[in-house]
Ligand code: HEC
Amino acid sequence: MAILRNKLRRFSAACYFGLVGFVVLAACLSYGQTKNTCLDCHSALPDPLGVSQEKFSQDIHSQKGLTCASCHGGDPSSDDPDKAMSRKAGWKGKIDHKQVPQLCGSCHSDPAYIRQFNPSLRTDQLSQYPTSVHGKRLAAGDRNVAVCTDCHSVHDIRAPSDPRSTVNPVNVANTCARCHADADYMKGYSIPTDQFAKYSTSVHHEALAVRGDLSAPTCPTCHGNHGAAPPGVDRVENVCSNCHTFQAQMYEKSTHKTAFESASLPGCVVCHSNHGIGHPTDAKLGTGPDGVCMRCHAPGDRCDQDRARLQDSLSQLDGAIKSADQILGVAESFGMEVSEARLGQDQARDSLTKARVTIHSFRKDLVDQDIQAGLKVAAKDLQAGNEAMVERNRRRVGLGISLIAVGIVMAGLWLYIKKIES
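Taking the sequence provided, give its structure as one chain in the form predicted alone.
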C-alpha cells in the first residue's frame, strides 16, 4: 500500500507540473502570436510596402515590444481595414519625409520614456539634427537630404553595436556613400562625390576594415552624425587632434600654424589630405613625388634646408636601428644571449616614432632631442651585437682547440692500443 501511495503521489505531481508547463507554453505562444493585421497584409505586399514578420522581428523596436501602431497609429488587432486604418484610432499611414525627424524624436527626445528601454541612450538627436547641413536644407524645403530613416533604415532598424546595422562603424561609410558617392543624386550640391573612393584607400579605412579597429575614424567621427557638418578650414586641426593629440601639440609650436591660418589653409589637410589619408612616411619630407614641403617652399630657402636636415636625421636614426637589428639577429641565430639589447631596440624605435611626431613642430632642436636619444640606444645595442659576435668567435676558437686536443688524445689512445696488440 505504501508503494502504491508513493506511485500515486508521483503521478499527481507529474500531472500538476505538466499542466503548469502547458499553461506557460500556451501563454508564450499566445504572446508570440499577438494579432497584427498590419503584418498579415504587408507581408504579402511587394516592396516598398512589403514588410515580413521575419524582417520586422529583427527591428530593435519590435524586440523592445513596440508595434507598427507605435509609429503609424491605427488598430492592428482589427480585421476590418476601415477600423484598422481609422483616423480615430490615430492611423497616420505613410509618414511624410519631412515629418520623420519629429516622429522619431517624439520618443527619442523623451528621457523618461527612453530610460525604460536603454538608460544610456542619448536623447539629444532631434535637437542636434536642425543644426546639421541635412537639417538646415530639410527646413529650407530640400526633400533629397537624409533624415533618420535614410541612415538607420525603416522596419529593420538594428542597434549600432549590431554588425548588421547600417550605422555600425564597419558599415556607416557605405551608408553615407549611398548618397554622397552618387554623382547623379548629388548633382547641384557643388561638392565632390569621390570621398568614399578616397576613404577606401586611406589608413583609417585600413585600420577599420583590415585590422578590425572599431575605434578607427569613419565619416561621423569627423563630420558628426545627427549634427553632421563639415569642419571649417580653421577647425580641421581640432578634429584631427581628437585622436592625434601629440601631433597637435607639436603643430601648435610650428610656424605652419600661423602661416596656414593667415592664408586660410585647412591645417593638417595641407600635408595629409582629408578622406584619402595615406601612410605617413619620411618621404613626405623629400623632394620626390611623395614630398609635400616643396609644394609651397622654394628650393634652397631656409625651410628647404631645415627640411633636408630633418630628413637626414630621421634617415640616420632609421639606419642605425636597422644596423643594430641586423647584427643582433645574426648573433641571436648563433644562440648568443642578446635579449637585453633586443629590448633596447624597442626604445630606439620609440625615439624614432617620437621624432616623427615632433616633426610637426618643425623645430630641429626638438627633433634632435629624440634623434640623439635613439642614436645613443641604437649605438649601445650595436656594440652589444658586436661583442656577442666576438664572443661567438672566441667560443669557436675554444671549441676548435678542444676538438684538436680531443683528437690528439684519441690518436694517442689508438697508437697505444696498437702497441699493446703488437
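Form predicted in complex with the ligand structure, per the form predicted alone context:
Only a single chain is listed, so you will not see partners or other molecules.
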C-alpha cells in the first residue's frame, strides 16, 4: 500500500515538474518569437520617435508577421539600444525621404517574395513611380513631391481596399489635397492649387462620394496610382474614353479629333474641363455663357450654321416629347387608358439621349437619324393623347345626352304623378 502511495506521489511530482517545465519552455519560445524590443522601447518614446503598439497593429505588414526590423534592420531581440540599433545587425539608421521608394520597392518589386503572401498583388510600383512627375522630380532632388509614405502613410499602412486606407477611393482625394490644395506648400511651383476644390463640385465627385458609385473616377483613377497615367492610357487627357465609350466612339470619327490633335488640344477636356466637370445641357451648344462652340467658331460660318441646326434639332425633339407628355398626363388624369403611348415616350426619350451622345460626331446627318426616330415616336404618342381626349369628350357628350334624356323621363314621370294625384 505504502509502495503504491509512494509511486503515486512520485508520479504526480514528475507530472508537476514536467508541466512547469513545459509552461516555462513554451513561454520562452513564444517570448523569443514575439520579442520586439524596437516596439517595446519606441512605443514609450515621444513623437517623432514614438510608434505605438496600437498604431502598428493596424499596419498590414505587422498583420502579415513582419516586424520593425523587416524594414529598418537591426536586432529586435536585444534590450540594449546600442546592440539593437547597430549597423552590424543591419540597422539602416534614419530613412531619408529620398530612399523611401527603394526601401518599399525592395520587397514590392520582387514577384517571387510577394507571391508567397498575395499572388494577385501588383509588383510594378517601383518601376512605374519614376515615370510620374513625382518620381521624376524626386530623382532631380525635389523633396516636396509625394513618395510612397506620403500617400500610404507609415506604420499604419493598410490595403487600399480597407475603407480607412489613405488611398481608398473614398479617401484618396483628401490625401492628394494635403499637398495639392495647400497654396503655401505648393508656393514654389507654377501649377494651380484648385484641383480638389473643383473636383469637389464635379459630376464625378457627386457620383462617387454622394451616391457611392465606385465606377466614377477620383484623382488617381485619371492620373494613375504610381505612373504618369493609368495602365493602357497614353496621356491623362485620353482617360475619359475608358468609361465614356459611346461618346468616345463618336468623337473618334469627328473632324474635331484630328483638328484638336494637330493643335495639341486635350480632346474631351476642351469642352468639358478636367476637374470641375458639370452636367451638360443643350445650352452647351448655344451662344450663351454656357456655350463652348463660339470659343473657336465665328458667327455665321459653316460650322456655326451646323451648330445652330444641331441645337435646334435637340430642342425640337425635347419640345415634342414634352408636348406629348403633357397631353398624356391630362388624359390620364381623366382616367383614360394611355399606357402604350407612355411606353412609347420612353423610346422617344432614349432617342434624345442617343442624340446627345451622337452630338460628339458633330455631324448633322448622324444626329438627325436619332432625332427623326424620336420625333416619329413622339408624334405618334401626341396623337394617341389627342385621340384619348377626343374619346373622352365623346364620352362626355354621350353622358350629357343620357343625363338630359333621364331628366326628361323624370320630368314626364313627375307630371304624370301630378296628373294622377289631381
